[in-house]
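Next up: just one chain, as structure tokens, the form predicted on its own.
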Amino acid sequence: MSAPPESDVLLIENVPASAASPAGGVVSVWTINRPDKLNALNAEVNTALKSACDWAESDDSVRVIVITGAPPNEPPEGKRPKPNSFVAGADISEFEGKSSAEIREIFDDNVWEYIWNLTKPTIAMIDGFALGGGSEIALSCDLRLATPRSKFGTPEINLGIIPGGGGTQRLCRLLGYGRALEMVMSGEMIGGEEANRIGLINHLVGEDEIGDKTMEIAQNLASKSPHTIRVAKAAVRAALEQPFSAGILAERDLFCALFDTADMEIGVKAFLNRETAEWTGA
């Protein structure tokens, strides 16, 4: 395995992957660090996430990805601790001053396309803010958890702004056009237990349980075959970005040439064998 990339405001921490085929899998655990700041994304988050991106897509030993927020610091004596967040948005003092090309060069090489267009399970872990880009950070995962304190926003319109990393898009294909209009055009947020009723998250999950939970469903994802984990999110992102007539023929596709893979092979003989598939990723 490789090293993954440092950085004080991305910590990451490769949880050894128990029932991973082939052996020697992880789940890395990234942690976005400026816990004094909410979290919030700035220049040096975004490089920092983009290169873990570019890391853990090469590396094979990498199976699933969770991306969290680091919990708040002790605060000095007699100050009140700060909120729990995941990602409290952007840093909005990087945006004073842009112009349109200058936010269009940022924006066209941004960090949440770099995390939708991995081929590997994604978890966003989500106990607090989920706000503006921190929302959409949490958008571009695969799956959600979240706790009942969470509280997730589009607030960019109290700016004179839209969402602008893939929010009003991911929103509309998550919820439908009424739920995703109003969160956009009307700012608020919406508490953990409203985001779980309407779909926006996977699992509402307690502040004491979200960690296990969530490497339970990721320990899970790591032990499927790597390879087809790949082609099953590609056949699920079909339907999102083709008519369905089309994305039929491309799930189809899809199906059929696993039949020329070792691990169908695999699969098929542990199942009638009633034993443990031992996965070649191939």
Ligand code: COA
The other form holds:
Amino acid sequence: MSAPPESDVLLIENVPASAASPAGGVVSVWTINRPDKLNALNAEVNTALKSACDWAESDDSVRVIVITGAPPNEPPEGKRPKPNSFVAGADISEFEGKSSAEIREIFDDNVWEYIWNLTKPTIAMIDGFALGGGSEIALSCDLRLATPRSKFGTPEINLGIIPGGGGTQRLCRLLGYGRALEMVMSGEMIGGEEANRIGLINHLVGEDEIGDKTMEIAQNLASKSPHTIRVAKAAVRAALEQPFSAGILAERDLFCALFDTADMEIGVKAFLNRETAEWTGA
Ligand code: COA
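I've shown you the form predicted on its own. Could you give me the structure of the form predicted together with ligand COA?
Up next: the whole complex, starting with the chain shown before.
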């Protein structure tokens, strides 16, 4: 496996995928590490995340990516502890004084699209604030797990702006028009329980269990054929991009093409022989 990019603001730990098939795969866990600023996305974090995406996409041993935020540091004596945070948004201090042309340059090549465009499964593990650009990181991932104390929101309206990392579109697709518009216009936060109730997250998990539950899900995804997983993701994504009838055809094309793959042959044979499939990834 190639070396992941190194950065102080994005810690990358590669956990061997126990049932990886083909063997040797890893679950790559990325921790956004600016806890004193509630893991806000400054230029350095954005660059590190983009490099990590390029690396993960190019290295076959990376099977699943987990993105999370660093827990708070011990506070200095006499100071209150900082709250837990996934990512409390884009770094607002970097907005000051920017013109529309300057901000467009940054947002035209933005981190949320890098994450969204990963062809491997991505999981956001959320314990704390997921606000603004942080909620958009979560929305750019395929799955979201969160603790009850987590808080989701798009508070950009309170800064005189709107979400710019795909939040309006992805929230609308995930929650429907009514709820998305309410979140975007009100800027109000919702807790983990409510996020679970409305389908903003996939799983609500206690803070002591979320690490294990996330890895259990990641390990399961890492045990599938990496090729078939990519195709599955592309097929479901087709529903977001195309009219229903075109999506049905796109799915059929992808489904039929799988019948020319080694992994389809292996999977079907393994089932019929009551064996565990050993994928080739092709
Ligand atoms: N950008 C830059 N810095 C941020 C930040 C952001 N999005 N969110 C939090 N921080 C910083 C604070 O400035 C503070 O820094 P300091 O200790 O050096 O002063 C530190 O993180 C802790 O935040 P603080 O506001 O003191 O914590 P809190 O518990 O009182 O409030 C929040 C927590 C999340 C409610 C509050 O920080 C907040 O509203 N953040 C901005 C959320 C937002 O609008 N995000 C969308 C951006 S587009």
